[in-house]
Structures are given as structure tokens and as C-alpha cells.
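In the form predicted alone, a lone chain appears below as C-alpha cells.
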Amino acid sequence: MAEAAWWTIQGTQLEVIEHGHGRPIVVLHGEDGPRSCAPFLDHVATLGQVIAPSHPGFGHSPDGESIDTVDDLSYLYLDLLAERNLRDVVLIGCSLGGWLAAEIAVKNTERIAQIVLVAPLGIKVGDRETRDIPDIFALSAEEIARRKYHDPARAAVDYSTLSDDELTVVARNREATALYAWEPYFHNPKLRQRLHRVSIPTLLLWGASDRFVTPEYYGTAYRDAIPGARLALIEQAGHLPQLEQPAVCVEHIRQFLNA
């Protein structure tokens, strides 16, 4: 795994993992931060140059002074693409990062050629009385693991073995998730009606065992809202297929990019 570099975009410092060579592939992490996706990033690096930033407040990236919504993050990353003159970009977003990638794509895809959304959050499917997305701040760790993982044992963490720095990152990730996703909870009420603006090839990857936001309910709603989008299910994976089945996910991405 490559060491992190530091990029400054419009005055905002970002910790960025760079890995591999070739076509730029920007990977936007979910609520658990980018380093939890390390095996996935290694696989993705076989397809091109991985650029995986830590959103402000996540990992070691400082808080952004004027950045406190997913909408703000979307403009930050559009600025990143422009300042680094990245073109023909493959944009990959996972969970919270999938929501963020969708927000970017409805605004501007001038520098983006293809988009991959891995179990993205961000839309409202049911009525105002229906909770589409379980409350991770109210559920027990065991219940969250049961809903998010095909094999919940994979979510087990022995915090006594973590360094002070690793514990700080865990706490920062949770605090930043609350900042960006608390209200409205993990969605933008207007995003679903804007997804028709996504005019580039789009692949949705979803774990078949996802009990957090199910592919049958949430995944098909996302697919149907994006013109021409394709939904592929990953067996033996839950809400985090990039962690449980990274090689399978990347093979789907490889086929998508080559189509």
C-alpha cells in the first residue's frame, strides 16, 4: 500500500493515497475511512492510478473550515479534478462515498468518463414516515455488523490492540460521519430527482447480503433513477462488498471499463 501524500485544494488540506499508474481512478471512501479499503485499493491499482483522498475530518485530513455538508465535499472534489487537470477519470464511491460521487456526477462530468457506485447511500426511496437507512448511531455494534456484513465476524475489532493514532482516526471518522450525514440522515431529499442528469456510463455494485440498504429495494431505485445504469450483485458480500469481495468487485469494474 502506498504512503499517503498531502494535497491542498482551495486551501483545504487532504491526506491522499496514491497507488498504481495509468488512467486516473478517484476512489471516495465511506463512513469508515479510506484505510479500511486498503485491499480494495490494491486491486483497483491494477486498473490505473488510484487517487484516494480522506475527506476533511476523516483519517488524518484536517477539518475543512467551510466544509460541513456532502454538497460542499462535491464541489471540493470538482476543484480537485480541475486543479490537478485530471481527465478521463473513473470515479468510484462506496456507501457515503457513493452518495458523494452521485452528487458530483449530477453537477459536472466534464472530466469524468465512467462512474462506479458501490452500495451508495444518499437518496430517499420511501415516504417521509419510512426509514430507508438504519440509524447507525442508535444500533448496537453487533446489529450494525449483522446488517452490513455477509459474515459479521469480519467486523470484529479488538480496540485494545489499536495504537493511539488508530483510535483517534476511528473517533474522527465517526465524528465526521455525524457532521456530514446526520441531518438529513444519510441523504439529500432532492438527489433522486436529479440523478437523470448523470449522462455517463454507470455501474452499481451491491452485496447480495446487504441488510443495511438492500439491493432489491434501495439498489433498484438507484439504478432506475440513472439513465442506462447497470446493477450487479456480489455474492457472499453485504453493504461493504469492496471489503468482503474486493477481487470480485474489481473484476466487475474491469469488465465495465472495457465494455
Given for the second form:
Amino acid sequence: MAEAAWWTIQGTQLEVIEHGHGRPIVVLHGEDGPRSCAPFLDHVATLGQVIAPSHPGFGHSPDGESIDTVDDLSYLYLDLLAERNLRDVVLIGCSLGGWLAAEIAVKNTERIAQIVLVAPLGIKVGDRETRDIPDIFALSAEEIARRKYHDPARAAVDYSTLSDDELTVVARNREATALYAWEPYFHNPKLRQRLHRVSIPTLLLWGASDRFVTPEYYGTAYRDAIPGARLALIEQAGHLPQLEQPAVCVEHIRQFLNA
Amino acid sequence: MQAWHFSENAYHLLPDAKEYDSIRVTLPNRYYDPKIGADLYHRFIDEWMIAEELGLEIMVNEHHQTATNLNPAAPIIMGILARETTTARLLLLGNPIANRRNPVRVAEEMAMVDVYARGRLECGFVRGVPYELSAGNHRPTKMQERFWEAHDLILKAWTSHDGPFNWEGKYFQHRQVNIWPRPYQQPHPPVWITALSPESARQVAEHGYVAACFLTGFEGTKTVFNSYRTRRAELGLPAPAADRFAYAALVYTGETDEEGYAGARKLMWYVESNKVPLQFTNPPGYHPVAAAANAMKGAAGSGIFKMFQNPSLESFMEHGLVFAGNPDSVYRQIMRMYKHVGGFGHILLMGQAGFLEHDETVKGMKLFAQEVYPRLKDLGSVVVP
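Having seen the form predicted alone, could you now give me the structure of the form predicted together with its partner chain?
Let's see the whole complex now, leading with the same chain.
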């Protein structure tokens, strides 16, 4: 894993992992924080130059002065693409990061060539009394793990073995998640009706055993909202297929990029 | 010193705690019988009126979606008390203003109660306990910012008398603020704020409001009050009088120590019945990052927090969370806290809980009011150097 660098975009400081060479691949992590994408990044680096920022408030990135919504984050990363003059970008987003990637894509895809959404959140599918996304703020850690992982044992963390820095990052990731996703809960009520604007090739990757947001319910709704999008299932993976099956995910992405 | 009778209006007739995960947020309200609830409401209002007869002041608070407290709208109970009482000061501690969608509504409610009560309202603002966030769908992050913006808006609404003003803040927008009625007291009712940490005490000190500590024990209370005094000194402001400080404890006065302890054991229901899972006690962003990281290491199991996990009357009395016994014992215990923390001008008496029946509640209040309170009253005028 490459060392993190520090980028400043419009006054906002970001911890960014750069890894590999070739065409730019921007990877947006989800609510579980930058580390939930770490092993995946090594595989993605075989496809191009990975650029993986920690969103403000996550990892070691400082809280953003006036950044407190996913909408704010989407403009921050559009600024990042422009300031670094990145072109022909592959944009990958996981869960909360998938929501963020979709918010970026409905605004401007001038610098983006292809999008990969890994179990993205962000849209409202059911009626007002249907809880599309489980309320992680009202569930025990065990229940969240059961829903998010194909193998829930993988989620077990022995906090006593973590350094103070690692514990601080876990606490910051949780707080940042509450900041961005508390209300409306992990979605933008307007996003679904805007997804028709996404006119570049889009691949959705979904864990076949995702019990957090299922591919049958949430995944197909997402796919149907984006013109021409394809939904691929990853066996033996839950809501974090990039963590449970990184090599298989990257193989799907490789085929998608070469298509 | 002023003494305030306080009850959480709990609904205590619950099934065995093994049958539910949490007494807060998720406990189904099929366990609540509104006919019994109506009797309880009337009983607790009667007890507040008895408090007034006994020369005690009155305090009301607010929680949501919990059997531990059936006042989800404290201004309503306060409206009743404003009409039913005539002399007692009425403390609402408090309005959870970081969790209110519309602070102007809070300004209106409090002004209305103050007018009804002909200027007897003491208006408290609280951040609220962590379980309130899920209960009210309120974001736990940036609460301090929201709290103080709401405070600023309420204070301006109370003190503006020349027509509408404009408010387009970070959290609240209201273009024509012009409340009717305005408060009875001028320029506005006295303000109280709960302060459970030295950091929060500093901001309360800057405004010179009353800082109230709840069950923070000897050391926690001392740290908070000292932080208040230090901040005043830093700013070159006059040292605070004792009436800027309040302490809340479970208090039961009996004829004998044994009777006092028996009453206090029933009050311990507050703590013993507070079965709440981690996701509601520790919502992300409520506690500072450093504290949240420490909690993951299991460091929360120290000091007062450890006591709450395994409550006993002995440890609560030892740490100054419960004052109980015969009148002499209760007086001695309060004075020990008073001297340890540098004085306070208000004692908030959590005097009813759980299975403490009406007669027992009134007996404890009466013994306190008649045998303990007279010895405390003059303390309030002491200015702490």
C-alpha cells in the first residue's frame, strides 16, 4: 500500500492514497472508511493510477469548514478532477461513496469516462413507510455485521489490539457518517429522478449475499434508473464485495473497462 | 440556597426487563395504559402543588420515547403549573434546543408560560441525553453549534420589541420574527443551562447563566464549577455568586436513616431501570472523538460511569449522587458536597421515581422542607471568592 499524500482542493485538505500508473481511477470509500477499500486498491492499481481520497472527516482528513453534505462532497471532487486536470477518469464508489459517485455523475461527466458503483446507496426506492436502508444508528454492531457481510466473522474487530490512531480513525469515520448520512438517511430524495442524466457507461457491482440493501430490491432499482447500466452479482460477498472479493470485483471492472 | 422538587413523571409498571431490549427509544407503547397514565399525571401535578405549599420551588424536565419520563412536551405541564400555582418559581430544565426544529416556537412557548405565571418562569436550555437523538431523529453531530444558534435566536426573539427581525443562520431561517406575547420578566426569564463537562461550563460562564450539574458527584461537579469560575476570571468578569450553580441528586429524607435509605433505594429505579443498548447511549458525534475512541478500549468503565453500570445505594451515596437518611444526615451530606465544590445556590431534588408511592413521596418532601431546608436557605447569599 502506498503512503498517503496531502492534497488541498479549494482550501479543503485531503488525505489521498496514490497507487499505480496509467489512466486515473478515483475510488470513493463508503461509510466504513478508507480502510474498507484498502486491499481492493492494490488490485485496482493493476488497471491504472489509483487516487483514493479520504472524505473530509474520514480517516485523517480534517473536517471540512463548510462541507457537511454529500452534495458538498460531490462539488469538492468535481473541483479535484478539474484542478488536477484529470481526464478519461474511471470513477468507482462504494456504498456511501457510490451515492457520492452518482451525485457527481448527475452533475458533470465531462472528465469521467466510466463509472463503477459498488452497492451504492443514495436513492429512495420504496414508499414512505418502507425502510430501504437499515438504520445503522439503531442497530447493534453484531446485527449490522450480519447484514453487511457474507461472512460476518470478518467484521469482528478486537479494539484492544488497535492503536490510539486507529481507534481515533474509527471514531472519526462514525462521526463523519452521521454528519453526511443522518438525515435524509443515506439518500437524496431527488437523486433517483436525476439519474437519467448519467450518459456514460455504468457498471453496478453487488454482493449476492448483501442483506443490507439487496441486489434484487435496491440494485435493480438503481440499475433501472441509469440508462444502459449493467448489474453484476459477486458471489460470496455481502455489502462490501470490494473487501470480501477484491480480485473478483477487479476482474469485473477490467472486463467492463475493456468492453 | 433554593430547593426545587423534581419528578421525571416515569411510567414504572413495566414487564420484566428481560422482555425488552431498551426502556428508551424502541419500547412499544402497548405497555403504556393511558388510564393509569392519566392518574399518574394528576398525581405528579398534585405533588408539585404540595411542593409549593411546603415552600419548595418547582422543576420540570423533558424526554422523548421513554418510559422513564412521560413529559415529551414540558411546556404543556409547565402551562398547567403556571395556572395552578401562585408563588413557586417554575424551572423548566430544559428545552432541548439543539433538537428543536423551530427555536422561535420555543421562544413563544416560554414567553407564554412566563406571562401565565406572572413572571415566575426560569427557562432552562439543555443539550439532551444521547438517547434523545434517535428518539427525535436529530443529527448527533455539530450539536453545540446548533444549540448556540438556537439560543441566540430565542434570546433575540424575547428581547426584540419593535417589529420583525430577520434570521438567516446556518441552521435556522425565519424572516419575520416577532413573537406575541413577549415575556413577562424583563429583559427575559432567567436562563439555566446544564453543564456536564468543563468545556460546556465555559460558554455558560461567559453568559453568566445558572450552570446545572446532574448526578456528576464530587469530582465531576467540582471540575465543572471551577471551569465556570476560571472562565469568568479569564474574561475579567465578576466572580459568580453561589446562585449561578445548581446540583441535582436523588434525595430522600426519612425520620430515621433507615427510612431515608429505603426511600432512596426506591429512587434508584431511575438508574437501575435505565436499560439502553450501546447504539442509543453512544450515537456517533455525540461524544468527542477522543472520548469515543477511549470508550472502544473499554475505558468507559471507570469512575462515575462504572457506577452507573452497577448501581448501588452505597456507592451512589459515597460519590454524592444520593443524599439520604434522617434530616441531620441529609443536611450533613449536602454540606459535604457544598463545601467540596465551592458552594452552590440551588439543589434540584429528584424526589420521586418508580415505585415510590404518593404518601412516601410527600413524606420525604415534607421532612426535607421542614427539617433540612431551613438550615440551607441562608447559604445562597454566600459569594464564593
